[in-house]
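Single chain ahead, by itself, as structure tokens, in the form predicted alone.
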Amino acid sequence: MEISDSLKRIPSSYIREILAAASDKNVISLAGGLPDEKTFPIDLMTPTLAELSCMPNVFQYGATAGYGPLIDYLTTRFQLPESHSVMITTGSQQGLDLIARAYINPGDVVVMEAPSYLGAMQVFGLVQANIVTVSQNESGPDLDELEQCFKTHSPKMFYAVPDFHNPTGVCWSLATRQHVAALCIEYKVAFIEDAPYRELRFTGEALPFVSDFCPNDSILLRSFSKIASPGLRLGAVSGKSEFIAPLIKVKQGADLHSSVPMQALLLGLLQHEDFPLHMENIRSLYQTRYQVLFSALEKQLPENCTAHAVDGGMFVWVELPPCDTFALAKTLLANGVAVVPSPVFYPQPDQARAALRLNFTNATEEALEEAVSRLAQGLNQVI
């Protein structure tokens, strides 16, 4: 049977492939976006796990929008207005897929920053969207470029990760958030805000969601993978109820509903009195690892390479002089360190500026030190 034309256009995930190669015990992987398994709050989930045996109702078919008690809790926690609602998805990645399938027709224009999240490019590619990109600076997207893009292309939506962007780690400034929201309202562009890393801030004060400035023109994606565990496969999508209703309809045909026992387990975790302490511990651990990685990069990187500081999230972006970053990544892998080259994060890979994405959350401090030594050695051989 021949696969669809839309699937033919989607390349295999380089990150998945390199993670398989990085499974070699002699390789230190800075390639994945993996939380540390030691942060999984299994002890906090144990009481709810025990209670599930006395909750036969959660093992029955459930509502597509999500487990009622969890929906009620999140509605209050997210302080949603009456005109808005929240639904539970099988990871925030499914939420993105539902948005694409509910709203994008072949050829519709979707704006993204370049570089941008690989998973989003794959989702929009599968629905045959016309992806148009704008460049990014240290405060977020280039605002003049973004407005010109809106004027020229009349896009249906603008997708972005404003908090600790994947892959660059950029966190949008307050002024950028307000300006982007105003542009989306003015040009009638839906803003799709992806916020999987927002809770991982370890420096500075949290800024408002971009969606807070355009609540009637946005959909917000949240993930519990980074603060609970990826294996739960749970995320949440919120926005105006009229925006969420089509997503529920698509999800009915996709998987009926996300796992109800896992939703009950997540609710127990979020309500646990020690959950705030769990979050503090995660942030502290990741801040320490980031500082180790960044300090080592500053000391050991060649002078023509630049590592960009971040205030949270999971990634550091290292800019390089022009080079073949795929070849470089292979050289580094042979040298015992796995990284992700920048073209992976561009819809048009040939337009990518030379850079590497490094993850700091899933390696020990000692491993991060050694990884930078191997990275610097490899860079000095090639650049």
Ligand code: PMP
The other form holds:
Amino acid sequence: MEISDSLKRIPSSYIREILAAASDKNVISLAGGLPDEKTFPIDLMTPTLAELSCMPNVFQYGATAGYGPLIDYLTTRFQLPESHSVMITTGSQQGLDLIARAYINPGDVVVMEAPSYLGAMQVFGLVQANIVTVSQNESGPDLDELEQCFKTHSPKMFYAVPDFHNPTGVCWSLATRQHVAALCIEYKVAFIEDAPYRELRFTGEALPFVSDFCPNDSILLRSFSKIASPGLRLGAVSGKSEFIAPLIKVKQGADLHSSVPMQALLLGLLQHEDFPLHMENIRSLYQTRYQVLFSALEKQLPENCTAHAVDGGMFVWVELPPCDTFALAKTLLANGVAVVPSPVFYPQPDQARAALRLNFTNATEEALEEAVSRLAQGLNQVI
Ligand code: PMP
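Please could you give me the other form, the form predicted together with the named molecule, since above is the form predicted alone?
Let us now look at the entire complex, which starts with that chain.
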């Protein structure tokens, strides 16, 4: 059977290929975006797991918007105003898919930063959005370029990851957050704020969401993958109720609802008295790993390469002098370290600036040190 034209336009995932190669036990993988399994708070979920056996109602079909007690809990926790609502999604990835399918007609313009999250490029590509990019600097998108883009293209939405961007780790400054929100209001562009890494801040104070400055012109996606576990497949989408209602309609056709027992398990976890301690432990583990990776990079990277410091998240972005980053990634793999080359993260890969994404959350400190030695060795051979 022939696949659809829109699917034909989606390239096969290079990351999946490199992850398959990286499963070789001689390879240290900094390629994935995986949390460390040892951080999964299974012990904090055990009491709820036991209770589930006495809750047959959660094994019944449930409401599309989500498990009522979890919705109530999150409505309070997120301090949602009366006019706003939250719905539960099967990971924040589904939230993105629902938004694309509810709101995008073929040819509608969606603005993204370049580089950008691969999964969002796929979702917007599948609904045949016209993806227009703006460049990113140390404090977020280039604001002049963004305004010019809003003026020229009249986009429907601006999709971004303001907290610890995937792949660059950039966290937008407060001024940028306010400015972007003001532009979205002025040019009537919906801001789609994707925040799966926000809770993984290990340095400094949390900044407001961009959505806080444009609450009626935005949709906010959160994920429980990094703070609970990705296998639960749970995320939450919030915004003005009239923005959320169409998403519920699309979700009915997608999967009826996210798993109710998993939602009950998540609720038990979030309410557990030791949940804040669990969050502290994750942040501290990832901070240690980041520091090991970053200081090794600073010591060993060739002079013409730059590793960008981060305050949280899961990734470090290493900028390189112009080179064939795919060939480089192949050489590095042969040297026993897997990384992701920058063109993968660009809607127009030929416009990519040479760089590599390194993940620091799923390798031990010793493995990170060894990975940087192999990386530096490979870079010295090629660059
Ligand atoms: N958005 C971004 C920026 C991501 O990096 C990811 C994957 N980690 C997701 C969304 C999807 O996350 P999930 O579906 O596991 O919540």
